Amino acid sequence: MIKLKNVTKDYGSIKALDRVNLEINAGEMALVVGASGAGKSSLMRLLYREEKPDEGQIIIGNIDVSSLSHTKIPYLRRRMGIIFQDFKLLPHKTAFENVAYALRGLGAEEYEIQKRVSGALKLVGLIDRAFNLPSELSGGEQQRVGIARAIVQGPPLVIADEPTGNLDPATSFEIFRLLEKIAERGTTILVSTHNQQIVQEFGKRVITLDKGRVIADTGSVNVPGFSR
């Protein structure tokens, strides 16, 4: 599903990623961990083509992301769901409208929108909050809306960049359980996190970054700089 070959990303004198080689299988849930500045967010931004690598190749499915033209980036992003730390919900639209936004942009029929959005909100446990604005939802509920938005088109891949960074520990666990449930349905999920307690609890594949390099690829980690 995802393959990185000798991927390097520089920001001036700072090497965010340094010759990273990595492969994520279809249907796998994996966690990318490391202290602040290790390169986690840089990796995520490269995957959804917010940025381009300076060297190397990134393949997602059969798409060479590293050489993708700007006109084809929307096609790439329709094949993945993206979950952000700060939710990025439209403040003046309801939960339903936030989840439906991309479908409407693609010109989906109204009956299809109703079916897909209702199904996504039901999966994340928010069908009864469908017509609430983001300001009327808790942080955990807002992130659930973000997850529903990410999965509403049924993408084969979901990328979550620090999805619990703004949430309390109990809510963070609920969000990770929800992501695990989505992965069990066959979706490939890649999550960046700095929360060691969650990493230890869920026992997934763990890819550890340090100064832009993959230093471990295993089942669990204990890396200095993590927060409990």
Second form
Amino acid sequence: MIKLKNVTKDYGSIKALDRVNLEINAGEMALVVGASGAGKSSLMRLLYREEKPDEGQIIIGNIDVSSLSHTKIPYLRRRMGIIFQDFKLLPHKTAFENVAYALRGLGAEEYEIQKRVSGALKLVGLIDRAFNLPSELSGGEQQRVGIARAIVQGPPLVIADEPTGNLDPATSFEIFRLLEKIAERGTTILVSTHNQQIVQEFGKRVITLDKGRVIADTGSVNVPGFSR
Amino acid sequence: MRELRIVWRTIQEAFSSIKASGISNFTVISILGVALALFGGVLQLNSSLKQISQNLDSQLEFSVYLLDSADPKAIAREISELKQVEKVEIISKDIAWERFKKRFNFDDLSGNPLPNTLHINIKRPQDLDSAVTEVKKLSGIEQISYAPDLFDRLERIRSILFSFGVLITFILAAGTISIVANTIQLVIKSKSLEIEILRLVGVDDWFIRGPFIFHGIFYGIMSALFAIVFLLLFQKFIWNSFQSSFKTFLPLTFNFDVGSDLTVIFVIITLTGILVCGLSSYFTTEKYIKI
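The block above covers the form predicted on its own; next, return the form predicted together with the partner chain.
What follows is the whole complex; the chain from before opens it.
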């Protein structure tokens, strides 16, 4: 599903990612861990083409993300859901409208929007809070809305950048359980976190980054032809 | 169908951002409206002066005052044989004196001081000087009254006024472009979260930029309407009274009916407003929205 070959990203003199090689299979849930500045967020941003690698190749599905033209970026992003640490919810829109907002922009029909948004909110357990504003929801509930928005199009890949960074431990566990539930439905999920408790509790594949390099990968597969 | 739905939602989004802009909408529309009204005024003035120039073609005339000893009919016959001359009218000194007394309510005190007069119409305004030169050569002429180079002077005045008006309009338009760009930039900043969400979920570029460009076009249309209403009021209450005063002062009768040109001017104003604001918004979104 995701392949990174010798990916390097520099920000001036700072090397955010240094010759990273990775392969994540379809339907797999992997956690990317590391201290602040290890390169987790840079990796995520490269995957959804918010940034372009300085060197190397990134392939998602059959799309070469690293050489993708500007006009094709929306097509890539429609095939993935993105979850953010700060939820990125529109404060003046209800939970339902927040999830529906992107679908409207994508030109979905009204009945389809109703069906998909209700389904996504049901999956994250927020159907009874559908018409509440973000300010009327707890942090955990807000992140559930963010997850509902990420999965509402039924993408094969979900990228979550520190989704529990602003949440307490109990709520963080709930969010990870929810992500695990989504992965069980066949969605590939890549989550960055620095929460060690969660890493140990969930027993998923863990990719450890340090100073932009992969220093450990509990479940890495051997990709022939890749240099490390 | 999907495309139509997106267009409809783009317009809805545009109106939501127009609503969110509040009072700044009125500021932009009124400033741009004044600029477009000025532009329309320049076009209207240019059109009217052009008509005056064209009307001079058929109405240009000069007057010849004869010595008392001269025979008006004989001189009129000679003048009418000139190739530049269209028509010669004889106003005898008695008729002229009667008209003068009647007009100024004047009593006959010391006899008629007015000369016999010939009113001469020429075929083309550019023939005026040569016609006058020819007439001067005739005997029995006391004085000739004419406005040399009137046509050329009027054309020069029109050209200067038009160039000056267009220059002022361009200066105002440049100012307006920056005001529209700043307003759209503020709207973009206030909607930065929406824009970020839309681009990260893979919404098409034009759905993200579209509402802002439509917002600008809305300014163009509203400003053009403002300018049109202003010009209509100006035409009805100021121009018409100016027109009647002008008629009284000038010996020539001008046709100021610019009704048909007015429609063209309104179309030009509206298209200019849409183009200026639409392009200004487009370049602002190009600069501030990175997909």
